[in-house]
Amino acid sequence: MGLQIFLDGRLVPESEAKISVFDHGLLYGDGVFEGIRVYNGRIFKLQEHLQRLFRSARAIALEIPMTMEELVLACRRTCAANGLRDGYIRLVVTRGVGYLGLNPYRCSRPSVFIIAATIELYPESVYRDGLKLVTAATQRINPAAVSPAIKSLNYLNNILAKIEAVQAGTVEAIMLNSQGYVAECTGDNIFIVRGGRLETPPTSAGALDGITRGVVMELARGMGIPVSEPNLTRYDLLTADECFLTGTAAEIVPVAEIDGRKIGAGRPGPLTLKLMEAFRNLTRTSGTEIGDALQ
């Protein structure tokens, strides 16, 4: 039996979960989304994800046709309908059906769909030994053109950099902005450790204000570790004591090598490992209960 998909107010079999070819989400990438994790029957940081979804929608003048409370219930219902206790939720809001033209005001009503399913993670060896990264030639879009705070359906910029990573024999690439500063990776935020301090690029450099990014910064501060958001260069990454990535799907991923050069000792560092353990402990104990949301 296939998945049950939440589509515009009701649960339907995945074979019936379809949108129009005239939907502006498909035609122009006109829409917003969130990726959300489920751990042990709890949806992790659901409120924070939904708040970011509404901010993204507001930034592109898209009115979500559901309230925050309705979306919380819809996420819970979709997880319950699929018996999901550990996995991933993809919540998408498209501009809706329109015409073969850019004008978003000719779209009658936005469409909302939710997929709740298992997720393919990095292999365990990556968390044990560390990931190898390359620096992509594809630049991050200038924040003055499209704000990185908007988590939109248009991911072509990231996909072009992802192609470079795969062609280089790895799965993730570092993206620089037009000034040569580090922005983020294709699907994850990036952190370094140097001199006992934790550093990550600012959102003004083109980095998404990631939910996991924020959690890791909170955890570090709770451990008494200084955290800052300076502009970082490739030099800063290559000479760091430790490096790791963060993301909803990835969680915390240690980095062992960048552009063929070892970072630190070339294996997960002590602070990275400490944060990985703290993050895993947090995900086991917090979140929005799925419960019996079908009743």
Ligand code: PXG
Given for the second form:
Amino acid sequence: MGLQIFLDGRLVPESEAKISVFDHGLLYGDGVFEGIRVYNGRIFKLQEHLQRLFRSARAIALEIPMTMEELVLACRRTCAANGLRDGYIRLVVTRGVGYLGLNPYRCSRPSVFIIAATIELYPESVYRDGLKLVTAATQRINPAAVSPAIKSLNYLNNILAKIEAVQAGTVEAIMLNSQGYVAECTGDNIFIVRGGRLETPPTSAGALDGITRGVVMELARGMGIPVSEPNLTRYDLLTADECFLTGTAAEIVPVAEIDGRKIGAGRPGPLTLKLMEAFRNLTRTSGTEIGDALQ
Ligand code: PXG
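Return the form predicted in complex with this ligand of this protein as a structure block, the form predicted on its own having already been given.
Following is the full complex, with the preceding chain placed first.
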């Protein structure tokens, strides 16, 4: 039996959940999305994800044809219809059906769809031993071209760097911006620990304003750990005491090596482990209840 998919206001079987070949989301990558986690029957940081979705949409002049409240209910309904208590929600808004030619103003109505499914995780060994990263030759897209703050359907910049990671025998790559500063990874934000302080690149360097990034910064501050957002170079990463990545799919992933060189002791550091535990506790106990969800 397939999944129940929310598509333009109603739940339909997966086999009927179809998007037109004239949808500009497909033709031009014109649209926005969110990836959201479900833990223990609760949707984690749903409000924050929806706020970012609306900001991304605003930035590309896309009017989402649903309110925030309607989207909350639609996410809950889709999880409930699929009996999902732990997994992953993919919420997508496309520009909608139009004509050949870029003009978004000729598209009739944006499409909204929600998939509630399971998620493919990094292997458990990565959380125990740490991940090996490489630095991609592909630069993070210049904010003057397309702001990396927009979580759009156009992920080719990240995919090109991901290809480099896979070719190098790993799964994630560090992306630098056009000035040579560290921006983020292909689908994760990056942090370092040095001298007991936590540092992560600013969004102005090309980092997505990651929801997990925000949660980790808040957890660290709550532990009395100083947190800052300076521009970071590759030197800063290579000489750090600890390094880890954050993302909705990845959660918190320790980094053991960058470009074949050990970071710190070459295994998950003490502050990383402490934050991983605090994060796990938070995900178990907070979030928007799916509830019976009013089918
Ligand atoms: N940077 C980029 C470029 C991302 O795409 C993050 C950082 C981390 O942000 P969050 O808000 O997740 O902490 C992302 C997130 C997917 C998928 O299905 C992608 C992301 C998250 C979840 C699923 O490819 N990217």
